[in-house]
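What follows is a single chain, given as structure tokens, in the form predicted alone.
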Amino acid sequence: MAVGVFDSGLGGLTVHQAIAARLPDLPLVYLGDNAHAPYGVRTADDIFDLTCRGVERLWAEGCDLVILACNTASAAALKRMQETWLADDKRVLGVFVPMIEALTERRWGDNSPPRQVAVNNVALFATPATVASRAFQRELAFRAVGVDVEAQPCGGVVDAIEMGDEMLAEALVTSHVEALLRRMPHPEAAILGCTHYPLMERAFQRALGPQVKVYSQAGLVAESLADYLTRRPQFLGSGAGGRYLTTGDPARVSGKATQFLRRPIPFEAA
């Protein structure tokens, strides 16, 4: 039994990649898919058909637990596929939960009212459907007090990123920075809400500023999927090695996949 990792292109590989460095031992399958990409710019019902299928497709390679490693999922599909569509004997988890716990240094579990952070202006920025779906700020609003969220789609750096066009991708995240910094100038803390953007991490801290802590979600999902797994050893498993599958052209995600991260990532057909 491995564990899944689920994206809709090149973005989870920063999560896989962390999961990796701090579960070594841990059989990891990836799917990326690469044909629909990007979910983004899709209706919530797509979005929930297609994170569906891709959940089932790592089902068969025998993950019962599987990660989303997409915002863009996590925000438009989860909560419905926990309430309507998972089987029992399945976990889905998504990466909102790390990054809220992180930013209001409390535990999800922790059901006490909401009380005042240390922060108390945020920028966020994600895909457009993420940021339409507000939920960000719905379960932050469930823990914390007077933290003020501006939100920024950040329309095309995915694509870009998937195009493995860096030089748009950074001209982009400018652009959507100087935006975002028109409406909340002195933003303390800037939450990077798609797991494509810890790609661009240096271009975002570059555009904001020293002074801003920018929040990548890679090290923190990791973080809590070991804690999990401590929590439910029934999870962890003794399968084959790493494997990567797409639902695009393996030999271009293999090229792209390698470009961004350095090392070659050897992509199968799904």
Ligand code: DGL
Second form
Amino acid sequence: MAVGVFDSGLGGLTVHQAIAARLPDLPLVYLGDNAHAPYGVRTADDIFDLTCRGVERLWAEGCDLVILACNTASAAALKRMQETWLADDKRVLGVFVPMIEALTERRWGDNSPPRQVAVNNVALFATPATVASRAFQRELAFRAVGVDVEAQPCGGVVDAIEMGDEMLAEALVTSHVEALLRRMPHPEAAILGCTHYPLMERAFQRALGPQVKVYSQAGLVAESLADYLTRRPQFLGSGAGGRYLTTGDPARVSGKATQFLRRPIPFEAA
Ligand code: DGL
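Follow the form predicted alone with the form predicted together with the named molecule, if you could.
Below is the entire complex, every chain and molecule, led by the chain shown above.
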């Protein structure tokens, strides 16, 4: 049995880490499409094609269930994959919905009409493609009323992380937070809507101030996967053993992953 975890690059490692902590006996095959990162500045068609290719690579590893640990792919490609591309014996799950369920205090499968929730002003930080898709607002509107969402496309942050330039990433985070706070001075909650951003979570929290609750997805996605697998154990694929695969240069990607996660992460060529 094995489950696949896909991202454009290093960001999905934040989700991988949380799943490994929650389900320690579950082998995970990670695929980072580092050769084509960042996805956040690409067209929806391009993101769809690259994501399908990545998911197929994980099927070849015996992973019938793949987590898109990438908001950009979840926002720009997942719906189209599920509607037009996915075979019946395979599943691809995104990272958006668990986060929105947490924010709107819902359990999985609660399809009751949208209702008032505790937060009214939400700051969303995400890639330009995710912000442009408005997928977050669409999913939120199914579940909650009266929530004002201010979205900030955080250009450059993923590139800086993929380059291993923490100082540049931090400076960009600070300026994106300042830009958002000029439009929404008092958000109650902030969503890190890109799986790369938890790697800079302290910088986000510092710039936002301690009164803002920062939601990051990793733990929520891990919890929702654990729940999914108890309901659908047939999607535990035939793969055996975990691996880290990259379409980029394995030595370089291993170095950056180790820098951000602060433990050795050995990547192999995909
Ligand atoms: N980490 C991804 C996300 O959650 C992708 C970022 C990118 O490649 O631009 O959106």
